[in-house]
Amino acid sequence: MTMKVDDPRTYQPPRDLLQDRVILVTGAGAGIGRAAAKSFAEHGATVILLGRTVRKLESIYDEILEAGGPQPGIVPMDLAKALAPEYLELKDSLDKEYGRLDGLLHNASILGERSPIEQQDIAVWHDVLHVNLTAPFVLTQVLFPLLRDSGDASIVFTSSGVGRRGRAFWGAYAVSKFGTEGLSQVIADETSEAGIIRSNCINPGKTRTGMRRAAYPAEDPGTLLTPEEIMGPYLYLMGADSRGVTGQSLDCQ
């Protein structure tokens, strides 16, 4: 049974919302990804932690176990450098271990540099588009069979306000998030008829993260919400209450 939700920002999930669900989180080592992984586990999910730094993944792994959550999985993977064999190995490993994938949170992103388009470094442009857009496309494509095997899978992409309206000096990052919105909509349209996979975007808004600090070094972080305070929409989209919701872009603030 699903519950009608008027505003995902104030969503109050049941404790067992994600019981027995298997969810992969990219960029799980810090910031929003870390908070999402812990929150998903607190609500019953078996979380696969994907990130670059093993030490950070092991730290969140330990925290989840100490809190009584299901045993997570750890996937050290650098999306800036990963090639086809690594993606395929990940798919095969998840298939063997879990047999399906119920949720996929694309959280990993890089900021690049804020500069005018006229002065945008081409290598940085390429890196930002690759990590923020191409890697999520490849990962989703490779994992489609496991998502279908769920019968009720949710793909969530991390977007941004600058992915809806372009803003000066946000260059590659803004363009990558416009692409993210488009990719999510295309997937939603392609899967809506079958109704077993839904695809949506989330715009976290002004949140106390390392990326936000790098973009706005003079900003007082104390004026920002923490990642833990914006988890409502993430939980909503990963759980059963969002069945039938696809092709949307939700705000956390």
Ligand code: NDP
The other form holds:
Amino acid sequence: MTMKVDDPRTYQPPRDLLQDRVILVTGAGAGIGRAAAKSFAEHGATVILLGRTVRKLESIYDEILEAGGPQPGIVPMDLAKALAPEYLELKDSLDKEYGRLDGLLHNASILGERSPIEQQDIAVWHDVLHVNLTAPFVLTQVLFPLLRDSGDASIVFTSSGVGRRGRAFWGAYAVSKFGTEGLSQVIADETSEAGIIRSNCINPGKTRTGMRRAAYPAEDPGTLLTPEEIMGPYLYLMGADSRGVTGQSLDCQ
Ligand code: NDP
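Show the other one: the form predicted together with the named molecule, since we just had the form predicted alone.
The complete assembly is shown below, putting the previous chain first.
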């Protein structure tokens, strides 16, 4: 049964919202991805923790088990470097272990450099576009069969305010987030008829993480919401209450 939700920001999910759902989170080692992985597990999901720093993934793995959550999976993968065999291996191992994928949170991103277009380093531009946009595209494409096998799958992309309106000095990062919004809409349109896969974006808004600190070093972190405080829309989009919601871009703040 689905519940009408007026404002996903204040969504109060039932404790068992994500019971028996298998959800992959990229960039699960820190910041918003870490909070999302833990929150999904608290609500019953088996989370697959994908990230480039194994030590961080292992510590979240331990925290989830200590809190009594379902046993997570760990996927060490650097999205800046991964090639086809790694993606295919991931797909095969998820297929073997779970036989489907119910949720895919594209959260990992890099900031690149804050500078005017005239001075953007071309190699950094490539890296940012690759990690923030091309890798989520490849990951989604490879995992499509498993998402279809779910029968009720949710793909969530992570956007940003600068992915909706360009702003000076946000260069490749802003462009990657515009691309993210576009990719999500294209997938939503391609899957809307079948109704078994939904695709949406979330804009977290300014949130107390390492990336925010790197972008605004002089800012008082105490003035920002923590990742744990913005989980409403994430849980809403991953659970059954958002069935039929697709092609949207939600704000957390
Ligand atoms: P953080 O930098 O704190 O965390 C990003 C995570 O992504 C880290 O776990 C990092 O791994 C991982 N990651 C980065 N590069 C790679 C890679 N090549 N391969 C695998 N994993 C990688 O960022 P936030 O938590 O702040 O951001 C999460 C998402 O929210 C991003 O998409 C960001 O653009 C978006 N966002 C954030 C806002 C904010 O105010 N914080 C505002 C608007 C959007 P590791 O820990 O190993 O470095």
